[in-house]
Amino acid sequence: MIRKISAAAGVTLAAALVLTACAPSSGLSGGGEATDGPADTGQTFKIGVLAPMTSWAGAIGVDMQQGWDMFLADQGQEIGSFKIETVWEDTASDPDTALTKARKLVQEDHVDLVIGPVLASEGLVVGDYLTQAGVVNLAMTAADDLTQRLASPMVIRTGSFTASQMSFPVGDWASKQGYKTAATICVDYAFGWESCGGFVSAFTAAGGTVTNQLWYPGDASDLSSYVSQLGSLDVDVIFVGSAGGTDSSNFFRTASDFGLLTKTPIVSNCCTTDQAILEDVGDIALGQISGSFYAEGNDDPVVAGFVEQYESKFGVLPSLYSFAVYSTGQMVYDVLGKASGKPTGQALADAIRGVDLGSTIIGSGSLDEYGNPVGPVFIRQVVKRADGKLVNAVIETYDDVSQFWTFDPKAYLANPPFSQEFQQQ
């Protein structure tokens, strides 16, 4: 079974074009007042998932699903004294049909809180929603804002980091490699800029100078001269920002053909060595460095336990969105299995909040008071296991790194989202 190479992190170039036209203008800071009927009252706790299954984000449902499904089978339909039903709703990758659907799950499901969804796009306008309506949204997406300028109560990122806070340890990493002066490529959205962004400033903040930085439209299919444009540059190394798509192939591929690959050392984001991509390039992705809150190679025990069961259920190795349901799925088990009564509302946001990650396969970690975890990043490079297959294996471990990383979350807060024009904290 091969995975089909979709956009990761929860963003895509369709994604960024609406996030500005998507995003509420007053922000994610309703009172959490319910306005759309009560939940579902007794001992079933209802779980709307929005999920991505058709068009062009489709592979990522699916994984959501396996993930889930896994989940259930692994720990059960019952916790505690609720039973737990499951509802997913597919958002046809689309931010109007999110909206419609996250609708359905409050007004005719009556459901306790929502998972997902996974799309910058989707993630900002639902979650607006979700406030309104006083019902507690578990987000996947990686879009920085959801927990920054624009954090709810009620929204609570736990099947993702942020995208700048996977990118600000491969800056710092890089520095400590000697690197003192860098390049950048990344795709020319929300994305790429806070990739970018988290590279740019850490790597900086630690005596770096970055000399160039392209940027690359989403759908573009030739990189041809943006990668000899960098083949020309004499710096120590260059880092990669991309949505995880075709485009992180056509990169690889590209700069293996002018030589890129053996010339310069290549660090980059979270997504351009997602599974779907080694299955894709193989071997042309042997020994390149990447940063992630998730690794399937991770030796740890409990990942590794995870990574071969999921393999052996469903033949691939498991992606970051099967990981992230299943340990988003961890925390509301956390939650339900200490409960007297069905926790809603603020009431049950405030309780996720105080799940220590560590009980989770994430491994370590907590959420911070905007909603986002603070917890490992790793540093992975593509190794071949022993039966041939392509892995991010781990190779130096970040502890307990914030959304903010190390500056000062007021003054982060004050300066303006990343973007081509803001890179630097």
Given for the second form:
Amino acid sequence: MIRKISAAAGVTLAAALVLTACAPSSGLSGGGEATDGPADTGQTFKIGVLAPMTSWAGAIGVDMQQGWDMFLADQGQEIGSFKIETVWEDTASDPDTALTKARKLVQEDHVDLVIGPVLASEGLVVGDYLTQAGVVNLAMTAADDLTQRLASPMVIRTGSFTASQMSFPVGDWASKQGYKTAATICVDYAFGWESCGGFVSAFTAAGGTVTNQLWYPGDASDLSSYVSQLGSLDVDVIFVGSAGGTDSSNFFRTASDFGLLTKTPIVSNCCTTDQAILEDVGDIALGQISGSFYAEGNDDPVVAGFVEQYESKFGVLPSLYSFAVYSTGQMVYDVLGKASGKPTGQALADAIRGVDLGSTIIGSGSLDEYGNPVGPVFIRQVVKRADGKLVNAVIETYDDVSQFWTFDPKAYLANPPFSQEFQQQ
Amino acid sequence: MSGVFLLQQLLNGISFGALLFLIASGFTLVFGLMRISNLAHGAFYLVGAYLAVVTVAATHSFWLGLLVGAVAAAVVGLGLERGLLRRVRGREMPEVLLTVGVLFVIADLVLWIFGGDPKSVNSGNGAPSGALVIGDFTYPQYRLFIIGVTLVIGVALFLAQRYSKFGAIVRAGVDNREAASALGIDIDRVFTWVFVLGAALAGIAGAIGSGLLSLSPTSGTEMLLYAMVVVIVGGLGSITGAAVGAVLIGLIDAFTKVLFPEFAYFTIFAPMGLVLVFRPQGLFGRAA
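The structure above corresponds to the form predicted on its own; please give the structure of the form predicted together with the partner chain next.
Entire complex below, previous chain first.
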């Protein structure tokens, strides 16, 4: 026991030594010894990033790191009078770990703001903690309530739209194609309820009728029962709200095998035709329609330039997460570039809320009073590029889409959040 | 509910059950003889599946992919048995911890090498693809192919266990390890071969399964879970039990999702729970 205590004391002592050893050096870089930067007045602005780098969502973390690397390479490590320092923490795709790492970023690294996390399960816990700690959180999750019923002055969703916000235009678009009846199949947890809720609300508001709604468990691997069921329905269109992982690959492959893809038109949420899925399922996804705030096949010069640069740098197309971390970086730099003193806490949050999204790769729009983007949502179609790669191209743009669609925010917020039972605003 | 739809659901249940059997058969074989809950079975699935994906992409031959997947899983199995498991033989806790450790290491290696994006064996490439159409009835050929392959493997395992000399030795080892080795059977060598066979079966399941269900580094744990459930329902160590358990769970899963969608979460685990309560040794297991 005593040995254990002395060992612990030893570790603490060692840690203290390391800390004191580090402290002067970071002080020096601000003291004038490091003179390589032109605008070096010595202020370090520390950004903590929470990303899943291991476990099931590990691929997202890699995308974010590459997006951020490219952002720093493009925009430099210095902005205005600030030197940017980034501290990465791995959430291991787990909410408890995400919270622990958020604490570490605040208490040990003393970061000025936190970007991330990405997963909905992590987002709400971390946002709550950072609000209490008074540290700005630039969230990247799609969980609706983060900027609705649980909105916080310190939390701003810069790296995503809400799940339902990306599906509203899909419902409206489907109705405009002349589809009168629809069935939906969505993953059975908040993200799926919200994706489906967005489609159902907008589709019915535009005059359509939703006849059947199927929900599959998040861990369901074989979707054949559901696909057989969808095949037996007589509807004009099917909406798919998948989690964007193996579930959407399995859906497309099964739907193709069962002849559903040629029988009934299918439209889907942001992630069902994600680049990673197209890579896996190949040509059977050609022509598929979906809605998102990002389209790697967008021919807008700014986005196309971003995609081209990313592709030549990393050899792969940028994912939604690479795009989102880049646009988040642009918002932070926009604020820091104009700041005289170092903005922190509420002042920083307020400044970020004022950023014009037209100055970022998102293209246009602003942040609403709840901290959520009001911006363009693209109706995308999977097409084949000249080099044979499948990409989501833009076929229609819905500008200034709000997280409340065309509904009144007050009435919207008085309603319960989307669930299996509540689907129609 | 139309007849066509009913038949589709029936085949959905049987084909998913067939895949479950492929995964569970190796697991139950190894447990029956060695009394090891080999949690690395999920890792063998991953090895077989990912190598099949790579091989098929490179050579455009499904059958070569299947072969490479099975052999690679067998080789990893051989290394695990000879190099690691042998050192902790007979000590249950170290065996379980060692195999689960191997599963984690291989799953993370897969994430590191292949990334976390979904992967699968592309359809075609010599494997049956497209749909079988008879009048109103449509059914994917690949699923029928899985049922066929599983029948062949299942019958072969059953016959080998019952009628071959190796089968007799294995059965002797299952019944009484000490007596078998007293009769001059090199039980250690039998262990190794059965373990390698189990790994190869998992590799085959991986190669075939990745044409049906997209792969990710977590597929290993998912499939391991299925294997364990099937084996608990069917009875540990029994091939017949694994076959019945797998088809039963496949059918319950397919029909519950349609008839009682609100119970979709329990389709796999409810049968297991019931069996554990009313017949803890499993449907075809022998009471301990």
